[in-house]
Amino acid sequence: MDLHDTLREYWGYDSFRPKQQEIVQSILDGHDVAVVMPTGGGKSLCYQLPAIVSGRLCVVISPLIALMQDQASQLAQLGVSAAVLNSSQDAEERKEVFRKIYRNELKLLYLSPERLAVPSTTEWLTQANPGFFAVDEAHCISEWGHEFRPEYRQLQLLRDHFPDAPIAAFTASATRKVRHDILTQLKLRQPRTFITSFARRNLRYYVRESAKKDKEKLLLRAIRHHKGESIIVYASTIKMVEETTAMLNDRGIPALCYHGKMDTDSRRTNQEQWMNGEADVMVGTLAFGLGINKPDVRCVIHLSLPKSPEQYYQEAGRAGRDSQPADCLLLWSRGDIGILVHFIDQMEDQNNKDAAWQRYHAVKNLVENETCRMRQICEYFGETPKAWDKCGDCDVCAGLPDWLQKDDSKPARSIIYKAELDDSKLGALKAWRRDMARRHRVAPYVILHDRTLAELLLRRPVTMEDLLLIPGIGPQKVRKYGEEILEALFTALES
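That sequence in the form predicted on its own, only its own chain, can you share it?
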């Protein structure tokens, strides 16, 4: 089957992105490949398409269950048979996957590195006779990488157990040292190496040192500028994620949260709602975003200094995957530096500590040096752009945009509600709303919007009929929450 015909039939594209066709052809020709391609560059297609064309099973090694399930679901929508094997499945689900494997019905099979390390996995995979392996997030195999995972070292066994199967390694962010480590650890044989430019010319990088008290103001300016668009906000701790989400919801901004201590169902629900556009803003720790394929993210905001340029590049790179302009805002403070130093000091392994110190100095230089942000990123990854010295769009090259510099000293509510409100009474209503939201497992704005809370304080309804006159409260809401709303309002007015 012709590669362009397959591309058009399954993905609806008329042409390949840079390097994609060469990568696909190299895999089909039986070569090992190592690919460094930015987020949004189309890495997954590079191993999915040859699996379809060759008719041979591609085994994809991926670090996150959510990522595997997301890709398998997307392939199913394309009419491609793909499956995931992981610990969350019951016995019958796993049996069905094995049946498809032995009937040669699968084009792609997604496994975690932990499952591949189980001896029985090697046994049945040998019988399945895979055509090639694709190792996603390959930088995780390197101690010098920013997301080193010891279980990835088990992937060294691939070459030993499957000497004839090509191995394709993919990553979005790897320095020269990490790239060399990937080739060595995976025992790639004369690999074809493909490195696309690290310059994402549609992204505008803005870096601003700001005290803690100013971050909220700048965050709100950025979100309001991108109202109605998809936004990701990265916070360094679970506490910060939860506080930021609550603050945004209190201000009438639909925001969801995502972090490792949430249960799986809550994370999945929030992710689906954000993906579906039911909320503009997702606030998460670095656990959020890996493998998420949402092309229309218009802004990524960091509320603290990342651990490394790799981490920042990968997370900021989730903006603008549709190649349209997008903003990447990094808000950092001097306190972030102390936190990074503290965690590095706690490390016991000297190699890991040395690598962490190198990344620390690199990310500190990235925010402190007054040279083009995009050029700094390229040079960090070993690329020296020859056609340009300045991107022309970052804060160093073009200054901060107007929307990030406007004076925002007026309280938003005085603009929205045309009246001064008692902060303590409004705060009491918001606290009640937060409790209701937790009880019903919804975002606070689902209960009542900020504007509706303000109208309650201004009009002071007494009966159920009065409630129906409040903007934002209809018969459904009166039947569901009416008595509790009146009780909460009475309590707030008495406070």
Contents of the next structure:
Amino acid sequence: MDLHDTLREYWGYDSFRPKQQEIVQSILDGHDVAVVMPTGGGKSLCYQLPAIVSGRLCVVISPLIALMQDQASQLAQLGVSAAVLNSSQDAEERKEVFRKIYRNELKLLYLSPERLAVPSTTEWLTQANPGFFAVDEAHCISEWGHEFRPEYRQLQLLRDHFPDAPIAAFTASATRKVRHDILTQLKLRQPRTFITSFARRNLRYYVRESAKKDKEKLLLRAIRHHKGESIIVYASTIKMVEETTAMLNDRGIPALCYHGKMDTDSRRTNQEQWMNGEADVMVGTLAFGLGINKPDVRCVIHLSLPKSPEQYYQEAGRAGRDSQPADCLLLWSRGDIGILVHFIDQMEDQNNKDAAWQRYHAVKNLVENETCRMRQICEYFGETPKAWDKCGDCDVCAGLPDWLQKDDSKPARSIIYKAELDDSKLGALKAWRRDMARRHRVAPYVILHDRTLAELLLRRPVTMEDLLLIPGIGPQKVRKYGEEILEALFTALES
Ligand code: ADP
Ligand code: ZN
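Would you mind giving the form predicted in complex with adenosine-5'-diphosphate (ADP), to go alongside the form predicted on its own above?
And the full complex, kicking off with our chain again.
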């Protein structure tokens, strides 16, 4: 099977995104690879596809159990055998995974960096003879990054223990320093480096300065505008998270909160409810995010200035991973600047302090300069986009949308897929998907993406063959769910 056939067979996609094919081919040719690709660019496919094609085990190192589990269940839905080894499994579950490994049944095995560091892991992994390693969120290895994870340092062992297996490193965020760190610490050998543009053309960056009292009003308008869709609200302190959640709940909006002081169970419950679409709005501190790969987040709202453009890019970037239009709203006030300055003033280490000042100026420029926001972000990362001058969508390029203007004038419109969609029919399909997801114990987007639901309503397939023409549905999915999908669509269209 050639690469395009595999892409169609398992994912139901017609073409590769930029650089995907080259990356896949490089891995298959046995090269080390370093990939910097923005969130939503399609990194996972870059190592999943070679794992399927090569017939050798791919070991994926990933920072969070929830993330690994999520990927493994998405793969299962595509008909690819994948497993996770983690500490929450009992002995029997773990044995089952090992059985699969030794029978050569697994294509992908997800491991945490902590598990990799356990000496016995190296032993059995050596026997399992993996074809290559994929390191996800590779920037976590660098102290220069904003998401440093000491456990990631263990990955230095990979090269020594498995000198013959290529290593492929992936990250969405990397300044030059961080990139350099990734290459040296993973000991990559003449890696093929792929850096795709930092421009996320489906995101609309809206920056608005607003007095504290107006923030609440704007937040409510944004949430109303995105009614029925997934939203993340970032607040800078735990107190602010709690106040904002309470304010929203008071107004009848079922928002959930997430911060470091909550106990693990409540955090997990809230995260699951939000991931499953039982509640739309999540209000969190920075603690909420790493490893959140819900593809259909339609709006990310910041209630104060972030500490760096890099941090902003990461957090706002959790919107629109499914490549559909999404809004990133940054509400800031002059008071935020005072707070940032206060924190930097208190720093003792002069190097850290200098770096913090640099980040501070960069953030201030980002919100104050009247230059296309998307372009400013690209340039911050050292990229000079040549193919375009302005994004055409941000507040500088296109002005603020109605729902962010000072006076509430026109009513808000919800997002549009090509043509206008019938809300009640889409609602019926979503209800069916929720039900399926519950039965299969996976998140709804694992069954079908929003975009795929919309395409179903627009194209109205009648036969299994028609279904194959819907983006996001491949033969594997048709075999598995084809009849049920058609049935649900007929019911929705009749409703
Ligand atoms: P990343 O890890 O880079 O943030 P993902 O791997 O989660 O991105 O992919 C983001 C979305 O893009 C997923 O829904 C994925 O299925 C989709 N995608 C990836 N590659 C393609 C492609 N070639 N064509 C269409 N959609 C794709
Ligand atoms: Zn712009």
